[in-house]
Partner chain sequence: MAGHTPSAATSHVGNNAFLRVVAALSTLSGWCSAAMIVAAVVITCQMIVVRFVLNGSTVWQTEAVIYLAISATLIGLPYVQRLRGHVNVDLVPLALPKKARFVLCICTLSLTIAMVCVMLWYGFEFWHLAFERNWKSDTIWGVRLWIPYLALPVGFALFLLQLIADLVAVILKIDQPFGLEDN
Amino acid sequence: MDPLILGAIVAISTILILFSGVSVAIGLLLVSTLFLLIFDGVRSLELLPEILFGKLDNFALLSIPMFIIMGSSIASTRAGADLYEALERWLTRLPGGLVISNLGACALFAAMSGSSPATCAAIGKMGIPEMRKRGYPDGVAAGSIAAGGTLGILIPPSVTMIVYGIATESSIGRLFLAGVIPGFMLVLLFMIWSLYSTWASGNKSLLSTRSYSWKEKFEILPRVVPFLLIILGVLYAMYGGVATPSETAAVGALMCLVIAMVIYKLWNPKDLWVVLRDSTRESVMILFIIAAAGVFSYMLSSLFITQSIAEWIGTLDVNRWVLMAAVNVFLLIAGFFLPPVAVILMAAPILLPIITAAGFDPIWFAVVLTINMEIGLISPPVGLNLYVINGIAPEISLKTILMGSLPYVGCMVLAIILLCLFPGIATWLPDAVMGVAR
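What is the structure of this single chain, taken in the form predicted on its own?
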């Protein structure tokens, strides 16, 4: 059978199996085993256990559970609420300081936790009721937090970037740096839209300021400064040549646990057990998907599907930006239905040869891919962040949350366009800190 036709059959079969409700990892293993058995025979299955466990034999994978523990220990405390209160007190003199505080808190909490749902939940529990109480439109209140939560997979440390680095054998440190400027660019775009939509609502009093004393401003800092110092310490250790990403993640996880215990009195063994239990569950899920995706990639390569698709696209006489537009549409649609980790692991083996052959920087592409995944987090039918916001603010309808999030999708699309026009937004910082990639 022609490999391209076979590839289409594999794609349709994978979609159908994943839509059946089977977990992503089990679905990938089922598809891989089925097609290898049919087209390569029983003997081809002998290598599957070796590939499955061999994919996990990577020292860099240790950073995933460590960063997840780091995020879980923060998310289990009042760190998000304290961060929100601190920014509100310090930014209150800015016009629209409350919505800016919420988005700033989302950005900083995302950097600490690396989790989009955790960011939505932590900041939304405080920010949404406060914005609604002061008269902000429900769409702005819910949409800004839903969109701000997506920053968790872009601003480092990002588990998604780690997964991309492992899948494509790219430098994780370089990927982290690549997400910094685009991440804060997105925050700026979100703030601009939030202020405009608030102003357009006609309630000018929302843009007025509220004063806090210097005592009120400084008394909140001891609760949040230690976490911010951990972020700076992690970045310094990683880029100062002190430690590898995995070693840095382990130290960061330990320090976050210690601070959560000292500052927030997280002494109860039951609370600590919840942190470790949830971190283990999420880590195992991600690692299982990585292992299953390794088998899936082997199946695609063994049946010459990956090579045939890359060769076919290489023969197309199209502008490379037309090709990039098509890739973005594919990623956007995939992100509507699948979690970011699954999309990256499934698509990277196919897309990376195409992207590099077209002359695109794989580090730059990682940022574009991640922003596409961010769009999926606030877009139906999956739209995980939409459901998180609906869970913490059930009085706001899912339709209102969705409509409030759509303008932020436009901000993300604009960010992708700016990255295409000015690739240096993503590549300048990694090149400046780590040198130009060869």
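Numbering follows the first chain given and starts at 1. Computed from a prediction, not measured in an experiment: that's the story for all the values here. Take the two forms, find the largest set of C-alpha atoms that superpose within 1.5 Å, and that set is the rigid core. Compared with the form predicted together with the partner chain:
- Here residue 121 counts as shifted, since its C-alpha moves by at least 2 Å between these two forms after the core is aligned.
- A displacement of less than 2 angstroms separates the C-alpha positions of residue 64 between these two forms, with the rigid core held in common.
- The Cα position of residue 402 differs by 2 Å or more between these two forms after fitting on the rigid core.
For the form predicted together with the partner chain instead of the form predicted on its own, what are the coordinates?
No partner chains or extra molecules come along with it, only the chain itself.
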């Protein structure tokens, strides 16, 4: 059978199986098993455990649970609230200080957590009730946090960048740096929208909030010190020659656990277990999907589908920007349904040769891909962040959260367009710090 037609059949089967409600990892394994059984014979199934095990046999993957522990241990303390309160006291002069503070806190928290749901939960727990209490529209309160949380995978450290680095053999240190400026650009866009929509809602009184005395402003500063310590410590370990990026995650995880226990008095074994339990749950879920996606890509490669699609797109004589637009639409649609790591692992081997052949920078592409994945996090049906918000603010309906998040999706699309117009936004910092890649 023609591998392209076979590819289409695999795609349809995957969609059908995933929509049945079976878990993503098992769904991928089921489709892989089915097609291997039909086209490669029963004996190919003997390879399944070895491939599954082999896909996880990678030191860099281990940084995923560690960056998740960093996020969830700090999220279980008052640190997130402190951070956001400090920002609020200092940004009070700015119009719409509260929503700005929340977004800023999300961005800073993202600099410590590798995952988006953790970022969302850490800031949202305090931020959303506070914003609602002060009369911000529900949509803005929920949407800004849902969107701000997605920064967790763009601003380093980032789980998706690690997975991309592994899948494409790019430098993880370089990828991390590439996300910094786009991350802050995105925060800025989020802030601009939040201010505009609050202003447009007619509730202009919100834009000038209460003021704080200088005493109050300085009082809170010591409370954000541990936070800065962690970020600086991780940066020093990563770029100061102490450890490789994947090893740095362990330093960060240990620092966060120790700071949570010593400074925030997270002594109680029960509380500690909650941190470990949540980290274990998220890590195992992600790593199992990675392993299953590995089996899936083995199947695609074994049936020569990956190679044929790449070849086929290579023969299409289209403008490189038309190609980029098509790739983005594909990623968006995939992101609606699948968690980021699954999309990256399945798409990267197919897309990367095409992207580089068309003259795009793989590091720049990682940023575009990540923003696409961020959109997926706040869009149905598998929008992890929407459900996190739903969990911490059950009184806001899922529909309101969704509608509130939509404009932020617009900001992300705008960010992708800006990145296409000015690729330097992503590539300047890594080139400046690590030298221009050849």
